[in-house]
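Have a look below at one chain only, the form predicted alone, in structure tokens format.
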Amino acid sequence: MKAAEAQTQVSDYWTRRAPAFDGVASHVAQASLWRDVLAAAFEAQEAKDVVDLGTGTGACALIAASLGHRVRACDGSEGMLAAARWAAEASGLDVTFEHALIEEVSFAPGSADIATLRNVLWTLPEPMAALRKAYLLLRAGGLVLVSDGLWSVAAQYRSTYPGALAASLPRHDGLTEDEARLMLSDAGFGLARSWQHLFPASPYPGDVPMFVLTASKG
């Protein structure tokens, strides 16, 4: 399956799941923990320009906005964006949302201090392209935050993608911290720092191994 076709199917899949997604999401069930972890990982003493790539229902975008940052976010699924917009409005948070794939988003190069990709890499046909886009969007010294997990060990698979679509996603089973570190390095980022130790246990059912990494653009 070609990458463009796979991406279209992924976006359509998440639009169908969007209405019920936040009802079982970790970032809702453990909202205060996620906020504390991201606040620490951002290492920001003042308001920053944040881009949340593959925002979904707005998990990182809403946290960043609640911390006082200036936030833009994008997603290829209109259904997920609708949920994110509703959540932002309900919370009184100012986030600029754009319906766009990560590689096609209109955000200007060098316009962000922080880029976030939470649970995004596993569901992309070309995950390295997303990391390279994050690198492009960041100013020199900017920070990327990547969080994901090894979803194949969960008692229940993270997605119910059709077989052909799942086979076209190179990280569909998830990824380890070590794999993510290598990907960040290959995308041009410096040495990564881990933050998942700030969770008392994995925030995902089944004790899924997960990570939260940050790395800087040189």
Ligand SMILES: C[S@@+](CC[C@H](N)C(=O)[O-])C[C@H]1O[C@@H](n2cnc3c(N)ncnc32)[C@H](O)[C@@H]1O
Contents of the next structure:
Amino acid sequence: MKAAEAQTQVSDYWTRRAPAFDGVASHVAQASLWRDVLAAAFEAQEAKDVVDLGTGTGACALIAASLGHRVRACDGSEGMLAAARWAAEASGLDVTFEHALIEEVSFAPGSADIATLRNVLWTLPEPMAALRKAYLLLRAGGLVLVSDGLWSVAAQYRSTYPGALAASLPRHDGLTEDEARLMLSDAGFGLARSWQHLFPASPYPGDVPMFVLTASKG
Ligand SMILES: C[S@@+](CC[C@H](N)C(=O)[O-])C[C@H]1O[C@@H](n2cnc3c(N)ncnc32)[C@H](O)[C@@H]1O
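Please supply the coordinates for the form predicted in complex with the named molecule, as a counterpart to the form predicted alone shown previously.
Let us now look at the entire complex, which starts with that chain.
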């Protein structure tokens, strides 16, 4: 399957899942733990320009906004973004959302201090292109934060993508921390630092191996 067709199927899948996503996702149950971990990992003493790439229902974007940062976010699924817009309005938080693929988002190069991609790399037809885009969006010295997990180890986290779509996604089984470190390095980032030890246990029931990494644009 060509990358463009895979991407269309991924976006359509998430639009179909959007109405129920926040009801099942552990990020909602663990929101305050995520807030503590992101606050530490951002290492920000003042308000920063944050871009959340593949924001979904806006969980990380809203946490970043609640920490006082200026936040823009994008997603390829209009349905997920509708839920994100609703959540931002309901919580009174100011986030600028754009319906766009990460690779095509209109945010200006060099306009962000922090770029976040949580649970996005595994579902991308071209994950390296997204990391290179994050690099482009960041100012010198800016920080990328990636979080993902080895979803293949636990049945409840395996996607329900059709087989042909799953087979066309290079990271569909998920990622280990070491694999993510290599990808960050290949995208031009400096040595990555891990933060998942700040969780008392894996935030995903079933103890899925997961990581939270930050790395700087030199
Ligand atoms: C598992 S959800 C994660 C959402 C959110 N980051 C979170 O942590 O809750 C994956 C999201 O990535 C989005 N996505 C997939 N490919 C994308 C792309 N190329 N550009 C932008 N968003 C994309 C999907 O639409 C979906 O909302």
